[in-house]
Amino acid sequence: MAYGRKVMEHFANPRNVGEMKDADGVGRFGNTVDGDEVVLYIKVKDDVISDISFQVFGCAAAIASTSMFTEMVKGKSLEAAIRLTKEDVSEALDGLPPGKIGCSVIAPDALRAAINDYLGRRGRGFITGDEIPPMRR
């Protein structure tokens, strides 16, 4: 399966790219299998992600899926955003080639880290696997 139109669009024209200097939370997650790594920056207002940006080192699927993911979570509550899965991102992109979902769709894991960073900075505790449904892999 080749990359589809949506994947190529988000790869060629990624949304929300760049470092956010005044982020409320920052999360980093990497995949040791193929070296993809993403850093997500979030701004939060009233427990809603008001802005999000990213930096990614990885393949076309990693760039496209992170771009799509940022579009999907912007404006969502922290609770709703953290429930999005790798499969949700793949579906929004109209699918990814076999083997790319697990290794390149790493933004949901980076978001968990960013939300935990945000909550930790405010002394509000952390999100663990017990508070949210397990991510489908």
Second form
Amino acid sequence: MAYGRKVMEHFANPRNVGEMKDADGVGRFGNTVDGDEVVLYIKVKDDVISDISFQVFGCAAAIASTSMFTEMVKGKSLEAAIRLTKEDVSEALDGLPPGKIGCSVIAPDALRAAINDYLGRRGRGFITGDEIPPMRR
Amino acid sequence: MAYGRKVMEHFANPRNVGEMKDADGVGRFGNTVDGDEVVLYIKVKDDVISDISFQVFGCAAAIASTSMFTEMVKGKSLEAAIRLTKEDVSEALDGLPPGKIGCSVIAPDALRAAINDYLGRRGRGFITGDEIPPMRR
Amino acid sequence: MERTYFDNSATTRMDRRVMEEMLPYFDQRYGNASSMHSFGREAYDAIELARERTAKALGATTREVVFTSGGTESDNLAIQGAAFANIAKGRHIITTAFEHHAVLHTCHFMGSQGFRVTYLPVDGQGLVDPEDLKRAMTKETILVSVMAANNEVGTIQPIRELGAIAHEGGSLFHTDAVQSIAKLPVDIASDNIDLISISAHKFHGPKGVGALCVRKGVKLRPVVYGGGQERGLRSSTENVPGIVGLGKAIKIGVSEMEDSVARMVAIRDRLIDGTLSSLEGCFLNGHRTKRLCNNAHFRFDLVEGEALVLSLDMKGFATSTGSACSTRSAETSHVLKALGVRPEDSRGSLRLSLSKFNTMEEAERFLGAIGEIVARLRSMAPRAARSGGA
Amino acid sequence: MERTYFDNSATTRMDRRVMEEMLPYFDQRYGNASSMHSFGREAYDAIELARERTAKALGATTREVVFTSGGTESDNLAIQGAAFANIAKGRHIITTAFEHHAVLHTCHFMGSQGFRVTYLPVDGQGLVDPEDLKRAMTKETILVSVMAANNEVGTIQPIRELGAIAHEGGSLFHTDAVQSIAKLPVDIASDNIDLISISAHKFHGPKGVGALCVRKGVKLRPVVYGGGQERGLRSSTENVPGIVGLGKAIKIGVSEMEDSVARMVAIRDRLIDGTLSSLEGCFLNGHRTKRLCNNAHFRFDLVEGEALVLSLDMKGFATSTGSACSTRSAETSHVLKALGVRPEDSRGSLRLSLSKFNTMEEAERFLGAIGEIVARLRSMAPRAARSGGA
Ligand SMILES: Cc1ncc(COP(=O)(O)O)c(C=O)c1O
Ligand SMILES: Cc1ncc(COP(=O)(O)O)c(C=O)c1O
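Given the form predicted alone above, produce the structure of the same protein in the form predicted together with the partner chain.
Next comes the full complex, this chain leading.
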């Protein structure tokens, strides 16, 4: 049940919160009816995420994991960033309650949407879940 | 479950315990296999119980109720004594646990046996349960 | 950091007087109440005193009181017990859609055991309509179970009226009074109650002990079997200190009820009025007056409940989203659903529940803090949620 | 009057260190373990520490520990739970004739629910023969339940061997270890145990709390339904102080077991030898060495057990006739009956059960008193009983 220290720290002081007016890509995932919702804003330079910010409606796990995720992907190539899984985020937070990982760690999904938005604006092909190799660090 | 003060007092200091060598009547009731057993000894003068003593194998309720019963019948006419019920004994002891009255207050039964023994020795008719009027004091 | 405890529907702080009464039974009068010796008699006497106190508080006789391990076991013993014991009379049970899980999940289980269960609706204010019960009654109905007061939204049900309807239809009537003891008066005879569940830790007694009052003549099948304690209805070595604590707590609770309730009502009303008037997009769930003296249940637009509770916790306020069960924030409260609250509107729930130990100062401190916390969370929300969530 | 407590199989005095560990959870860290705020986390952490301690003491993992309200509930959850959950595999249960009523009456109940129950015999020394279990096993057998040590006569059963036989036959194995915790070592894996019941008040912990250890992969149906605590197996607000007490008590009990057992064995042996050698018509029930370190169970000719216990009580000795249940003296112990003791020979039973708090001085005091007490009662017995009772 209880959240670890790292989760609470990110919940109390989330990094990279806020709307980004001049984003290169915006991705939204989730819903506020019975789940959490995340919007991710990315700036991309040479296929590397140079800046990122987010907005979130959701529980502490959603807030903390999105905050942590933005820290993890910042500076990463799109290809590397897209490979980060929910479990990677959970691990980086020293673990989340089991039930929370599936429903609240949705930032990776939002990132995929944001990257597709970025690629789409540039007329490049979309990525789907299937194209991401099942490799973990 | 718990016994009252009066029961414990009679259990600790039972009155009229012991065999009576020159009894006019002796009555035994109960069994030691799965119940209590009481032997009552009476001396009778003009159909009045002039002396009484008892032996007992049984639980505290058997000991205390027999002790109390001997006190209650001493000096009573046979007819009055025979009318005392298990409930009378229990009341005189300020109550016994419900389950105990049926199985441990057997002194009244032993008295009937003792009186019959007394009557028999004198060639007088026996009394049975049915002959005792259903009257209470 | 100073901590303010506003989660008394989850559990309460034990009253010092209750603790003091319990302590000797841990390491001095530690006997087993079934033992014949003096240690046993001390334990037995202590339990019987607690039984008298409990009986008196509920308008029952001592023989009608069965001590259990808590509200959940009491509810299970009442429902499983009455249903299985009365199977020959019928197999229909009526309850409501917004009972505590201890009743609701037991009723689901009974459903799997060949019983038919009707779940009465509640209205938008969190009240059961006696007319609905009348309509639901059948010749097969053996048990009606309606809670005295709801644990999430705090609404108070017309128990006496519901009990009368159940009895008219020839059914037993059970009420889960776990939340209402020492807050609402109760008298099982005049309130038409056959079975009533209580739990000590909800009224400043110890956790892990409760009682079920079983009206004379009502037959139950036990849930656990063993040494035959509690007249065979609840076997196990009696929790003597716990039972002593329950007895003391209910005695204190009932005798000081009037004052305590008045205090709580004043604080509750300040919390409700203060929150509603100072914050936008904030609403009260449950009827405004037919609610427990200690319950304020809000809904906030654009705020997720768990995040709100944890934010409040970081500022020293212990509160809850509604009930102390689920770990999945996404799981919607069945109580709010029963009230007809839309899922998206039940996300931002906050329950403040008071006890006699709370003060008006704590309420003012809360009112001083809540605005900023809500604002911070709302500021993080994405635009669609921010505009469309209401 | 100085009192000597020789009834530790009924219940024990709480260890001061256990009390001290529990106290803060009554009125300071009083949260509900399911609550999200800091009070809730304190409670949750305390329960998890207790769970670790309990798991360690039993050779289990933390996920295998389910806290309950005591030995009776643990036994019921094990037996009802495993039987109803495995009904598809078969409907045959094996237990013994001299189990505690928590197992025995639960098995009777299962008998009424369409299960076939085999009650294994015990020999005159109070031991179960593994060969009997082998013979009783069928393809339908889903559960074998044999107690680790008997609560009346204290005899120790070959659990590991019995567990192996159960497993070979494809059955689950449950043991009621309520009497053996902190007296016999246990390791559920190497002892072939799938389900083990314990009760805190038997090892200087609080009354009203126990545990059932459920080996990974074993499926149970709950006995009570509700909020889903203890992984859904045992709903109800956790008894935090009680669970904390259990954890502390089992930790102390196991870590100090060696010394405590040696002390108790010395006192027990003095009591047994001293009584048998100084009194005529006095016998030991149960195997002389395969018995718990704390149990001495006698049979006296020509003495009724309750009268003996009460007489001893008047001299300050708390003892028992065997178990702490029945109020009817005429009810013969099912344990002695299983051992083949004739009814008339089971009337004069006396159980002395020790704890680490007893001293050799107390044993000597007892030996100084028992002779006169027995003599007084015998002197009151009628002649036939006096001569023919043996
Ligand atoms: C209305 C209601 N019923 C039953 C219960 C269950 O009580 P306990 O947790 O003591 O088993 C609770 C509280 O948890 C409750 O609020
Ligand atoms: C062997 C045995 N099993 C089960 C129990 C029941 O435990 P509890 O009374 O804690 O429910 C006891 C003691 O009463 C016991 O001695």
